[in-house]
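Next up is one chain by itself, shown in structure tokens, the form predicted on its own.
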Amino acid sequence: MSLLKPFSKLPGLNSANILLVENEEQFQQSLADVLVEETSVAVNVRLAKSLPLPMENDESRPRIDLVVFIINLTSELSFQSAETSLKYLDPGYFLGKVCFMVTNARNASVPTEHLDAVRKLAASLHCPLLFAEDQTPDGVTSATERLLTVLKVAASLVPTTTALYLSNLTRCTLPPDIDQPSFD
């Protein structure tokens, strides 16, 4: 039960390693299938339901360049799992190597409080917040393209751009009235 550290291992040559963390594993597998089809760089995808990762294969595990927490807004357990998993990440990951991906944001049955809670969490950690449509193949492809852009920067595969720089450009910010009650 140790912390996952971003710089404890050497990076691979022209490769990127991504860890997808989702409690329900609904969107995770379809996203992973599209990610490994990338041809410009070798993408290794690791899947987990939650953190911490098991200690038994820690030596053979590659360096994780990007950790993506996939949060399904229709499930309160999904948000709670992501929130509790955060404590198993080294603070170095929050310098551009963590992002949150939200699914089902357009669902009318989702309370706005769930989305506000995720936005507050991402803003408090200065992490990007991506929205994805998980019901259609085009939505999965679009989410994959956005994730690949962030992953290439986090893995230092884009010259003159660092993960910290990208993190500052894409981090989630809160409007000043986020804590005010809505009048819908």
Given for the second form:
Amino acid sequence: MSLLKPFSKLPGLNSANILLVENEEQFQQSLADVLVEETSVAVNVRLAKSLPLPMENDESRPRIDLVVFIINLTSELSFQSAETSLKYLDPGYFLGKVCFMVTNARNASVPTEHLDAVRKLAASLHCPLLFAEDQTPDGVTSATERLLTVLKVAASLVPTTTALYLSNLTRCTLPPDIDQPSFD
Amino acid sequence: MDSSGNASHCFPMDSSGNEGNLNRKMKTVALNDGPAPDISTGQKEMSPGDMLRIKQQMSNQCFEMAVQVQADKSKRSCSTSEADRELPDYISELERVKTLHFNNTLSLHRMQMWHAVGEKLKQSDPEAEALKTVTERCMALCSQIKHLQQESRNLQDEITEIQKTRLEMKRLTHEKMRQIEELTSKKEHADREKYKAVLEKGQANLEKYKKMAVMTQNVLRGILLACKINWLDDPSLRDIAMSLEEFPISD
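Given the form predicted on its own, corresponding form predicted in complex with its partner chain:
Below is the entire complex, every chain and molecule, led by the chain shown above.
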């Protein structure tokens, strides 16, 4: 099984590598365009539809510091693809190097079960859950800023913190009434 | 750049990895383009700040890898609930150590700064003059502060004294009031005692005379009945006999 391992390669100098996994392959493109505009550190963005990544460019691929799963709540397929991709990730990644990003959470047509399922997944894996708005440039910019914050910690660019320490502060928690029916 | 078309024949159908490297910095380009053994000529000049930053990044990365290695070495089977229980303790310990380290660093910087200030004051250039005037002003303000604090302390002491005397007055007043109440209640009680004795005696006398009256009436009734005196015709005799009936027969 071709697992993506966090520490199997040597790290790069003054650079941060982020992998965006999205089934629809739309939001990741706009995120990537804004991410590379970061000037203080060299950000390498790799895009993928799902894991496992092809073996051919395994040699040229740098060490991935942060894996972000982008889930669109309006499609069931998005969530399933993310779930299956999780199996191809080495457990070492889940100590702070994985992040979930959810789009279209405010859409009225989204049933609450989807969001609950994503929440439960993120909480069981102790990963942070970010919400993003992908239609406006402002939304993309703010999502990029938040990702950059987590990325800088995961790439060890922040002197006093490691990804593991940050994960204790940012992990997703379940509200106690998540299994009860909501108001509407 | 890989295209998804090439990948499909080697791998399972859902893993079409489409990757794009979008970095535009010169450093990385220089590293990738051709075998350049002398890396420094292809990059812009690295400032000491940059080098320190990179050094910190590397030490951080080494730390992470060391943690991972150690975790792999000491793999023991423990349940997640047990780990969850111990986690807050570890986190608080970590935070405690971090704040301690931070405070120590702060005090170290403070000492260094004061040493530098002291060294500066020993020289006599315009900066040192400015420092001296500032220091003198600080001293003046500090002595004023001390003076004011002493005054406020004295005032506070006076206030406490006055409160104590007031409390003492209140206590004495309460005592006096209590004594007065005691005396008044005692006097009433004594009067009532004498009065009660007289009252009882009077009542005993009343009972005695009542009994005597009743007995006399019974005797009179007996005589009237026994001698068969006609008391209806004589009005004064009739009055007496009628009054005999009204008097309750006490037993």
